[in-house]
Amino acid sequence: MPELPEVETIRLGLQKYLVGHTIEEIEILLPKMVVGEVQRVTGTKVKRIQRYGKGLVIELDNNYSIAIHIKMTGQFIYKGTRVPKGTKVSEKVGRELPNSATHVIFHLDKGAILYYNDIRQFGWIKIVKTADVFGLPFFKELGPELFPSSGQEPLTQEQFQGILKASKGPIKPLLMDQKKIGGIGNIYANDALYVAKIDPKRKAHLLSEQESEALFEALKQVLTKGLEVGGASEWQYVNALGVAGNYQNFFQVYGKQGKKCPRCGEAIKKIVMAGRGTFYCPGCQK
């Protein structure tokens, strides 16, 4: 599932290409994908794009917004004259648009189009008053994040340590709990724990202050790298122009079961925790 670096990369692309456009029509090919009154946003101009954790909010000039969660396989692909020549659209998008994965088409002024694709159909798009965005359960319950981009206060080391101390469960699922910490998912949780040399099965409240600090810095490190290289395109993720990211080329342990740990040489192991594949080195993650 796209995490903070991937969703932030999409936000930056939509901020660059979508802002200023007028939504002339929304063509809904899969009715369950959109909740709300489409007429409320028809004819409105896009003001800004906000991100909260893994959620996106397209703010419009009439005090309405389009709140979005792309979940596992959602894609936004912008097409228009402003797209740089030579932009290489990933095969993850498909050869042509629209295609069988296209469920919503935003027809914009100046002949531009924004496609929403979602093979697994887990994502959602909700049209709400801007003032009501934080009444939606996902946004209302979202925890603080390390790299906020829409005016929130960033998660501090002290807050992070408090979250860990309050949890009796294992550290890895805690890092992925969006109600505790926003934006972190399976990829970056696995890699950060490896960087910090912490076993994902360790009880969160038993981590020492030194280990908590090391993990906090490791999370910042892997998220920063993810942002630098445009996210990870392990599944269907692409940026707002349909271009794949590159963090998959920098995975620390994620997806590398059976390969040798570059630090100690022991084989990287895969287990399942809270229903998710968990990768770690039993030799140097203690």
Contents of the next structure:
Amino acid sequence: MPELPEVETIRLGLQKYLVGHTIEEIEILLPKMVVGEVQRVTGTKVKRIQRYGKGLVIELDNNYSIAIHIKMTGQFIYKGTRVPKGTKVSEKVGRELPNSATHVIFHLDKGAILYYNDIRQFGWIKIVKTADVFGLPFFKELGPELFPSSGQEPLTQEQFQGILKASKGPIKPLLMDQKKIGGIGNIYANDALYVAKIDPKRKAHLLSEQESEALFEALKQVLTKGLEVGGASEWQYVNALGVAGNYQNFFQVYGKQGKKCPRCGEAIKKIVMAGRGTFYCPGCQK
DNA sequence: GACAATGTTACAGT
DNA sequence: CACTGTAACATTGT
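Coords for the form predicted in complex with the DNA, given the form predicted alone:
Full assembly next; the chain just shown is listed first.
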């Protein structure tokens, strides 16, 4: 999944296909994936799907919610009669469902099924009272985001500048810090810094007002593109119908080490920052 | 076999 | 206490 556009794409799919269904039974094949009051799910109807940063919340009609983080390799795949004819499931899902990566199966009314697959098993599913979702550490500490989908106030340019000014460390890890700004991960952080022509190693508080403004706009630009094309499916990500996204075809610098920068011709460089692959053009990112 | 992979999170150190 | 960096989580693919 993984970053805001991917999770939002899943949310839109679940909002369209899952809402209104009754969860008749939750079948848990890998017990550690699901924690909380599991028995509360049985017999409830799905009310709506919310997204907070990279987290998803399936709200049920009994004041309980299913809070989810799919981390790197989680997939939600919906199978039901309402799925449009001709929908092509990506090979990233694997031919048959359930398969070895399937850890939770939601049995729905009308014979529909929702599968949760997660190859690396890093994701989590927590059953809690809807009122307690924001007591969960991930949601409680989540910073504001550029494209909130569930009623939150969007991050403003002024707030963004304030966050940069308050941070002495390098700009790139800051963009990915979910406690400061929600929803941005490695792909979009790399690409936005390229679009804004800012070196990822620059100290956040030393960026000029113009640079911080350019970066804010660049983030909006790359996230909008990601949303428009249904997210990036470089790895395991697929939407709620099992269909891959296309942002990987629009990567600016992510995964392009050694390739020529389309802007200045210099070779894209790969370094490691805060343990993550970092891609930038030494020629035009200053 | 070594290494890296969209993300948190716990822990050690400063 | 606040901040920073590293390892860990588990699996697959190169």
